[in-house]
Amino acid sequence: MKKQIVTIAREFGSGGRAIGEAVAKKLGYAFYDKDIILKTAEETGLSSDYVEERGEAAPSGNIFSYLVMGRYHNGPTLEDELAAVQKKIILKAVEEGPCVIIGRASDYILKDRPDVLSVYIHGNEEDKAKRIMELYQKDEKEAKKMMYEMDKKRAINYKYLTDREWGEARYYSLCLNSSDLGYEKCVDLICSLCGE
């Protein structure tokens, strides 16, 4: 069956958005990255933002502090709640025709769907650090922070929203390695499987 939707899960640093985007235009499928967050904050009423921030990384480093906010005893959390309004926005998106997604545990939500390539990005760490500091101004020690924190926020949060480990090869359809394969390369493996 012909892959009508790409989802992209990517380490911080490791250009899965710039790849996806690419391979959204070399296909002519919708790309949905930025979208989703303004979506989700105009049905939410909160800041872009803060729906930025809270959609995709964990408010914390440490997944026991979820237990803290209560998801179990006290009802959804404001994190809850912005998972199922994402989750609304993906279902509908991949309605309205071929698209690439980026993130957002959008690998989870379409499972179950056999038209769906799920792609896992990553890259070596010096490459990483490097293009953060291109990218954000940042001298190598605060470019690896921001990597370690942001991946470990991703990790956490995709833990607390699927039950599954977070880059771990078995959910994935396709896991590439950035650095060794360059961006190029990458983005003509995924066409090539969605028929392209």
Second form
Number of protein chains: 2
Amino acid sequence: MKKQIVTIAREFGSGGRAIGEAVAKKLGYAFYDKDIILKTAEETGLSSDYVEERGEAAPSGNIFSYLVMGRYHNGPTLEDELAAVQKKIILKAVEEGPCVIIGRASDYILKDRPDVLSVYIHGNEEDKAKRIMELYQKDEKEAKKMMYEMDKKRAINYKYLTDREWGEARYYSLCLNSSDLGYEKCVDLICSLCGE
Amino acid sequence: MKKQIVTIAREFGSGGRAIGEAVAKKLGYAFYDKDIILKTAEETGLSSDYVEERGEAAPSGNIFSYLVMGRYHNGPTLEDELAAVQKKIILKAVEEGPCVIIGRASDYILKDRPDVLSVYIHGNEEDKAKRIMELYQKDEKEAKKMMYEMDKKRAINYKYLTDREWGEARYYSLCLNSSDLGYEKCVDLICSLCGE
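Having gone through the form predicted alone, I am curious about the other one (the form predicted in complex with another copy of the chain); can you provide its structure?
Below is the whole assembly, all chains and molecules, this chain first.
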């Protein structure tokens, strides 16, 4: 079946977010990335509501203030709370119509929906480092450090939320090497699998 | 760049071989699967030549008779010898023109060629089991046993030959879930990346 929801997991520097944004634009789909999802969490008040529902003490009424507490206190960790809020936003987003969602373990959250195309985008190390150097004004050494740290963090978070290993092909409908195929071709391939 | 050589690694029952064969037919490319490569090894005499070159004792002048010896003797194992022969055949094949090669760690052997599209094909467990039941006249339990054993063997062989983990997206240009996308769409996607 043709897909109407696209989730994109991506290695840092692979251009996955940009590819997702181009797909959304080309198809006229809504677009949700990390910034949009976090902003929605704050604006909608879902975060503080959720915390209050659970009867947890919420120092400022905003889940983001929990970030300083670390994850090893009793009960749900901050990551659990934030993940729950993000999950709610993602589940609400897909009910509103066709969309592209970047990261946030959205592939896992939506894994049982047959209308979801789950995509993983990766790339060659040198190409990713070059992109990071340009985007963040870093030298090569700094860019590679950022790349390793960010991907390590993503892999740990993904494992924590899903009990899956980051980057295993079997969890995705489609995995693309953006260095090898080129960004434009990646956009075309994804779009060719979507529609009514 | 457009690709003229396609390597296909695949989970057992995912239809990867059939998809590769359809790609070769559609593009007019040569097609090499396990049977063809092993037959070529026997026919060309590359195997016995190779063993003689190395000064190894070759009981029957044919590398396949080594299979009974296991891998833990001194010097290159049978798997090493067979892998070397297959590598020669694959390297010769790609020099002869555009082709599709199934398995044999061909993605690793050809990893430094920019004209190679390396594909990994996987599928959902139930769909793969169903295909194995039909192809091999097995019941569900037997089919799943075959599936686990075959994929385990492939993973171990791949690790042995390449020091890579089987099924990690980063080693391939393109990974496809044939259950989710359908065989025909997999063929189309691969063909759309190949050509002059």
